[in-house]
Amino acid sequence: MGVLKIENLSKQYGKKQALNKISCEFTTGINALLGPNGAGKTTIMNCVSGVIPKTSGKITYNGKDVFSMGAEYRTKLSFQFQSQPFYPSYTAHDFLEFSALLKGMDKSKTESEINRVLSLVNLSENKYEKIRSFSGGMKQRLAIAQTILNSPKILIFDEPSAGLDPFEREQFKRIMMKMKDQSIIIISTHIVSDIDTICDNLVILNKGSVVANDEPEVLCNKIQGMVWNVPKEDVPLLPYEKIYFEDTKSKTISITKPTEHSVLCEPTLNDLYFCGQLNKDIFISSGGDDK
């Protein structure tokens, strides 16, 4: 099993502290980075991939410092950026062929691999079409195809569902499930439904710090007895910043019963997300701790 470990990682831009001594680890399987915009998700991935230099801290892959590994580490990693650059005059095939060259793939295997990943993202029929003619969702699917090309050991996705319709989002989940036994997959998102049924390991971020890091089931157990459905008539009794809405329900996080008619409910990953944003100390007070 592969392990990508982050220890006391900090990143500072001038006086702004983007990451504050972050420690967490990602293992073979599907790992999710969950947090609001500005929480530090993209900064972590940029540091892990070497796109930007860290200010301090350590990142290791299977016990080896990734920056000392150099090219050996880079051959194991593939990163889908939130805004993926393309050559608009290239066809989908041209783009993937060029990507295969950059990845150092065996030329005898390139064509079959291009066909495989295009099939996975439902772009086989668009193989020889210019990228300039692609919709936003098609470009996003092509970016996913480029990322999984040659099945790297470390796959990083930054907001991969942007621009995808509901069917395509489900297809992305299927692809991740097929690859989870061979790769460390890191998915950064603030959309819980992207990872709620497939995530093996969850890292919750808030303002550049790790709030919690563990298996989703373990984290959900830590907030048992703290998630409440608040009836409509009781909502005005609580500060609105403590209320969040899930489907048709009004909910809040509280160690004690928040209103007379509130009813306890089973925690979900959506509740974990709001725990991390409304009251990050809940994980500590409930016996939780970062890895």
The other form holds:
Amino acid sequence: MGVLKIENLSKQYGKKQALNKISCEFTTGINALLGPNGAGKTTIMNCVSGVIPKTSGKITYNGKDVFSMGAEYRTKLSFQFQSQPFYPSYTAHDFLEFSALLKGMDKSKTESEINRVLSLVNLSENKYEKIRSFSGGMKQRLAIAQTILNSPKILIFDEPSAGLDPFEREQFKRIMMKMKDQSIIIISTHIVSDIDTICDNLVILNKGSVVANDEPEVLCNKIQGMVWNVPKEDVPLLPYEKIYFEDTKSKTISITKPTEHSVLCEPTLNDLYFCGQLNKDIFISSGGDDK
Amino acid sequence: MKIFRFIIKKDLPLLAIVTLILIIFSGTIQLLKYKEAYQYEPYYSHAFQKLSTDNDFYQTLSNELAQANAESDNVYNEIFDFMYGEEYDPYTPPREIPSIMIEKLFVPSDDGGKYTPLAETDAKMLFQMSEQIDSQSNYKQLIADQIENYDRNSRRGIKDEYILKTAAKLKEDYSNVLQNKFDKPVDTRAGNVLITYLTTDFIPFFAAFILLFHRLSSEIQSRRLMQFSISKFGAVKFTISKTLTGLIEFFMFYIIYCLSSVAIFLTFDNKSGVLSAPLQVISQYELSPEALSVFQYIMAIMLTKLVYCIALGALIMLISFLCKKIIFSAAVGIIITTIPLLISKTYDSLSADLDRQKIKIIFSCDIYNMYHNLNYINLFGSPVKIYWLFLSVLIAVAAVSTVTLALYSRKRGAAYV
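Compare with the form predicted alone: the form predicted in complex with the partner chain:
What follows is the entire complex, opening with the chain shown before.
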């Protein structure tokens, strides 16, 4: 089992503190980085993949400092950017073949691996089509195929569901489920439904700090008895910024009953996400960031 | 190597199209030049062959031509007098020339019916031949005079150390040239065309530009560099692979370009023996201090141009890597491709500054002057052959461009793992 460990990681852009001594651990399985835009998700991933330098802190893979591992670490790593770049004149097959060469794959395995990943993302029929003719969703699927090519030990996805239709999102989840036993998968998103049913470890971020880091069930237990359905007539009684909406319901997080007609409900990952943004002290008081 | 093969395979269609177009263009220009040089065939070859057997032939031919020209001039004068009378009056219309007079002036040409001016063809042919023969018969004397001049310099009491050192070097070079025994006349028309074409042709420079200006564009901006750098290969190897394959592709073009030029040459001249003749038999090269055969000089031109193109290509790729938009890399690329070549055409304005001119020779890839007389440059008081400095400078340009590419790609890729 692989462990990617972040200890006291800080990143400063000029005077702006993007990450503030964060510590968390990603193990084999699906790890989700959840937080709003600007929370520091992409900065963490960029630091982990060596795209940007850290200001301070430590990142280790199985106990080894990743910054001293060089090609050994890069071989184990694959990163799908938010907007994946391609060579438009290449076919899907060419692009994956080129990626395979850069990843140092054996020539004998390349063709079968390309076929495998293309079939996983439903692009087998478009294998020899030029990428310039692909739709946004097809490009996104090709990006996923490129990322999972050669089954790297550490897979990082930045907003992987952008541009995917509901069916393709489910397909993406299936692919992740297939790979979760072999790889540390880190998915960064602000869309809870992308990871709600598949994630094994959840890191909730807010303004460059880890608000909570644990298994989703454990975190849900921490806010058990704090998630309330607020009936419509009671909504004006609460401060506007304390309310969030899920499906047809208005909800709030509170240790005490917020309004007379509010009803307790079972916490979901969506509630965890909003709890992390609206009332992060709940996690801190219950030791949520001390994993 | 696998990655090299892959990239080259992907680029082959573009390479093939660019190569085909440029080779057709280059071939057409060369054929036109050869056609011009061979316009007096087969008479020229026949006359040239007689040169080898008849020592007086050249003199006889010259005398006959002078006689013919004099006669032609007399006829012109006669006709003018007839048309305008002895007192020229611009308001009086000229008299019509009787046909018998026209026939006196013109002789029928070989292709029948039409008339060509008397002896004009002969004169041009003889002029072309005299250019060839003069170089071959005079170069040894010219060089001997040059050596004598350098000797005289030292006798005159010139104290400038650099001038004396250069004179000594040139004397040594010229002595080497004179050791080459070559006495029989050789037909240098094709050799002349090939050498003139190769030294002045810009096509390889533009090929380097066309093939390479887009090579690395958008790799940084589109984040492909970042993407591909998170792999076993890493950013540096990725960029260097693309750079080297670009240069290999240019080299492939260049080989075809050179072979096609040599092939065209051989279709015109495969038996004159000009390739093994000393370079000095070629018109304009009589005073070259290089003890090279024509063949060796052609190889030297090809190598010199190749080195220039490699440096130019590396620089163009670096620019394409740095420029945000392909249009900028194209604009900057075309400037650095053409400006030096245009500068090379401006010698007269700077003729007083010899060393500056020699620097220009290097940066404009002026091969003719690189291998011509006075091809030494003052480097810290010592005379150094310009082409050695040229090679050093261009290898440095290519190396610095490539190292900058590598370092910058490391900085812009996933540099920290």
